[in-house]
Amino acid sequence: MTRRVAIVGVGYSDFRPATPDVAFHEMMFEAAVKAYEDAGVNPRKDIDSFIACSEDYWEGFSIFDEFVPDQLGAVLKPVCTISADGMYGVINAYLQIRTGAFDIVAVEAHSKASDIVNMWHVMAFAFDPIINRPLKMHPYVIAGLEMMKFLKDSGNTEEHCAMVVAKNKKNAMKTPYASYGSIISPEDVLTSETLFHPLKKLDASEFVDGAVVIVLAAEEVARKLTDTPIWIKGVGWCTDTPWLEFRDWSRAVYAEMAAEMAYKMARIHEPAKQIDFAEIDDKFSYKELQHMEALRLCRKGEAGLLVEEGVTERDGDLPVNPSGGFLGVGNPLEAGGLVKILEAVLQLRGEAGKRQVPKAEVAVTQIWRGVPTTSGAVVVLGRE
């Protein structure tokens, strides 16, 4: 069965550095309540199935899903988790609706990361077991030595990445959900702290709490929900290598590949011409120059310049994270996906206050897994 599919609500939890006052219940409960009455439904009545992602290393808990039901409102409804990012979630959604056996979807991911008490020892368990991990190293040095070949091939530079930070965290200071906003220059980023060469502390986000959730439905149905149905054209999802020893480290070849599934679907052709905006991936500063040649919004070496010359910019030519991204934003683990997709609705829609992005029909919204993870998913979604 052929049904399109649209996004008809979207709500989030306060997103701050730390949230000692607040249960990651509370937070999933403030979003779905707020998305629920974005898209006027009932989740008890109206919606048919339920997609948690979460992930229970980040938890803490085994089976995390047994949490899930309460807050969403889904007891005695269906419920899938995803261990992976939001984004896969949005996806899952997306093709349960168009098995025609469901017409409304809901989809939640959460961050609870100030909980974690040793964040990079739960990030080593992503690690070979028998190669990679009794080395016992940080996993930002899969970050920086990346960085490094990146640049390196690409032609890119530090300069450019330090001008990335500069950018996002200026946007942030308009978007009311972003934690790190604020004024630098990129010799602040240039000279910053050196976590792994080349890599600097402000090239890397920094972690944040905050939950978010999604409601899809089918044609038919969302025309009735809403007069702003946000159309989704296209998914496309890969996981490359997990093997360090075996990856192309100048490249995301997974974003790369994830774009092609999502394009084709979407009839998108020519990205840097079809494409108003995007959301993409920026855990890291050099991650959204090489993001953005994997999604052929510009061609191989020429992200950096770009970013130099203003096309990036809120108001340039070809926007990229006008919400701030995750450098701006912060990192939400499992939610990463579901902030991209909820930036890029309410710009669709219009309700994106002073930080509107003029003109906005179609956006691509990306999502990297995170390190040492060759894994990602690109979403595309149009007002019609």
The other form holds:
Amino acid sequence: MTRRVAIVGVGYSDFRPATPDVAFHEMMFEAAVKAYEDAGVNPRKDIDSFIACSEDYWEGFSIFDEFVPDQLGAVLKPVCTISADGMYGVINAYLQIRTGAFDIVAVEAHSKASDIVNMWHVMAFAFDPIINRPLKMHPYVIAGLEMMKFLKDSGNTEEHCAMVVAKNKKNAMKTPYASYGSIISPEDVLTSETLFHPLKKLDASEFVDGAVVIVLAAEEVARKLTDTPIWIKGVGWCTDTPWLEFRDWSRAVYAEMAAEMAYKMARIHEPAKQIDFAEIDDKFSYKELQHMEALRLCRKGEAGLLVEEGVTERDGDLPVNPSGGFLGVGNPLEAGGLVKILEAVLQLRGEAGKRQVPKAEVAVTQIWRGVPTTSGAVVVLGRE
Amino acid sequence: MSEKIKEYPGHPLSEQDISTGKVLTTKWRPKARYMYAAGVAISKFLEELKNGRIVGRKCRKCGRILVPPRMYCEWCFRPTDEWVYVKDTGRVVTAVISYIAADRARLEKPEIIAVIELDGASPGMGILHKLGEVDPEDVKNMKVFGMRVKAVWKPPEEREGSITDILYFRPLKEGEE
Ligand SMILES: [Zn+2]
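We have the form predicted on its own; now please give the form predicted together with the partner chain.
Full complex below, order starting with the chain above.
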């Protein structure tokens, strides 16, 4: 089957660290209106299927699925929820269109992190109740454990991680939807409060509220809707074992496998050469380095070196997170993958304004579901 | 048990096995706490309940008056246009006699819960609330369908901007509008 699928519309609400003035559904409506306007579609007539991505514990609702149709224009239409990051939603929309049953599909994900009073307790609920929870660990202990082992095995350093933070926060200064842009030095990161050695306060992204909607269409429809369809060239997703006791703590194997799946589909044999820029998961600074290596954007152990040499800067040979990543934009929970895709689409269209990367033909986007998971997805996008 | 299996090996766990620590137990109380942002529409709705009024939003395109209010029309997929006050009277769409409390305890006095279409709102729209001063027999014999009812409000000084600022809905009296 050869039916190609493109992204034809993107929209996002005002991203802010706290949004006490609007309800989640009002935020979703704003993102949806913008995405449908961008795509030139009427959801009541044109969109065949809707996918919302959410996790009940983030929302504070049981069966949150029920609360999504109205504000997406999806009442009495095929709607489903995927309890995962928005990138999984895009992959499912892609597959729905590939079946031939649907021509236009919309995907939504959002964060209302500021509604969650006991964030750490909600996160700790993801630990095994019998053998892990009794130890009463903060969930970021998992990040500290992984950072330790990754740095030891790969040879990357805490200084390299600090450089990632400084780069991403600087990039975010030019991103209109970024909340955590700033000009800081790697030294500032290294001297920030140590939370879970070697993880320091500034190595971890902060949470942010916001909604993103993305519209996908089959090739023949996409060409009618837009002059700049952004093609989905390859998709992959993967989950490693949940066991903290015997997972691979040094490599992001889930990302390696998801990337291999996506690269194979996209006919990417030499990612470092064939990919122009990357929007990858940096919920923690070391994750950007670990994911660069997992996605073969560099050789094992060389990610830090690339950062040090400026290769991953916005004007470098291989820009990584020109949006500012989660360290600069904020961590929008299940909307993370859609933020990555949103930025890639704007860059590939040449609509990224002051933060436009010099060469933007092919991009890789990647997401990790955060601690304590070993789940992630990869989507390769391109202009051709 | 089936014809072939008459008994399982081992012995069943007793209350005592657990209380005396013969069985490993682990306790975890979920402290999942949220501060739900009510949003533009519902904030106004609650604010007006405090004032003893019920407010909806009108969509000029389809003409519907949405209660509870929403900032967008789900049918037309466009923003709604204006605030519209509706009456605190209406008619019962459906009702139930609840003999059981939220925690599954048997209620001493059963409660009647109803969906009420409010006067001034579009058909099928209104409020989910309790009925008072209604004979449960009128629910059982289905007289409750279409029953005309009116809100019984808390005294103004006790209202706090909550759905419970209305105590319940009671039947409209003879000659009452
Ligand atoms: Zn309407």
